[in-house]
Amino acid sequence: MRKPIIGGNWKMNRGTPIETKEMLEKFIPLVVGIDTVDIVIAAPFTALITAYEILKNTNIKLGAQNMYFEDKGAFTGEISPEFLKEIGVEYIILGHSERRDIFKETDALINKKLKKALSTDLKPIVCIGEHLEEREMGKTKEIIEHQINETFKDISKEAMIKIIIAYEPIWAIGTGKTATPEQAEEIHIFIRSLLSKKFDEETADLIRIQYGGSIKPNNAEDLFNKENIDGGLVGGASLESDSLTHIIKAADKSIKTG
């Protein structure tokens, strides 16, 4: 059985030292002792050291939402991806739509990143996903396959099992919608056959697929009961304490009742 995986993204909603120790230091408490969940944090760049002092001796893991494809050079406002493991960093989010859309990123580039960041001993997570036209125009599938194809060009599944993709539908993020259990299972598997294609079977099944999406309290539950989702990528739902750890635990529970 796959482990869950629940990785809080923060964005740039909270990145201030104050309110990183505010907010950790009333979440830690309660999700300790839980060991049957992969917990991730992908905190601002400026919340990583605090956030790491804080961290460092929990369950607890450390992520950051970006980085570069070089170590070092005349790259102005891009952030290394040896910085970020110096610091502690154990896990970094690439490809996120918001990169994609707002930033225009390309699978190439993300591609770029990926490699390096597998070189760097960072663990990806990697966003996949399709925007609302392109559903309602059945194309969710042709999408989702060429972001596989090339964002996982030329990638070992020896490297891929160390990779976890996060399926986010794009009309799904930050909006208040949400794929139903049924929808985001589909394209799991979906997803999944794709990978026993493109590697092999036995490596399809030890990777891990996210859920993202404006999961929430309410809905967690009913999503992470599905066989091929493993988690989730979690965004505004993460800022709180209560409503993190409500998803952390509605994944514990989905493994604990098999």
Second form
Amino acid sequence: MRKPIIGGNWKMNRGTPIETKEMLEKFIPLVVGIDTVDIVIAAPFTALITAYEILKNTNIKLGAQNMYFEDKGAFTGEISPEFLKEIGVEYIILGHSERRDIFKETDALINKKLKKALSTDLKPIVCIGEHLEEREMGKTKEIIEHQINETFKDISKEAMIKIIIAYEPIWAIGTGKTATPEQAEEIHIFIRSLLSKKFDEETADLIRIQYGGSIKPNNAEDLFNKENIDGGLVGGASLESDSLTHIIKAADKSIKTG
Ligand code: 13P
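Given the form predicted alone, corresponding form predicted in complex with 1,3-dihydroxyacetonephosphate (13P):
Okay, now the whole complex, with that chain kicking things off.
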């Protein structure tokens, strides 16, 4: 049985110490005691130290949204995984479509970052997903297969079970256009079948696959009730404590009823 994981990806929407404190102090009491779901807040770098101090004795883990693949050196503007680890970051989002599209991150770069994250003992959340045109051209599965093969190149079975995959169809991100639970489940089943081929069935069964893209309180439960959807990576709705709590409770309910 896979434990669902809900990640709040704040992107660059909330990142000052003051707003971080304000949100988290409201949020913590709302989810206190929930241990059936892994809860992660992925905040901008400027919020991480503040967030860690507030979250350290709670059931909420800290995540970052990006990192570089070296520990130290002349890489102006980049952030070392060692720095993140030292300030209490546990999870790292890699390969988000905004990193791929806006900052031109390639599968090869993401693969390097992934190996580095694993060797630093950060828990990677690796995003994959297709553009709208690719879906309309019937290329979704081809794109997903390519991303899986390239992003997870030379990753061992033992390492793979530490990785969380986030299927985020790009046309559903920030658009209010969610994939239907059936559309998402179809791709999650496909991803699991690829993992089963690449590794084996037991490994494929252990890996958590989140859905991401316009998850809201009113659609979360239907998504999480699908057998292969193990929680979600939430953008817009993670900025407010009430909506994020609602989504976490939907994941909690999906275990209790499922
Ligand atoms: P939205 O929930 O705002 O669509 O963002 C999804 C996302 O990109 C999470 O990483």
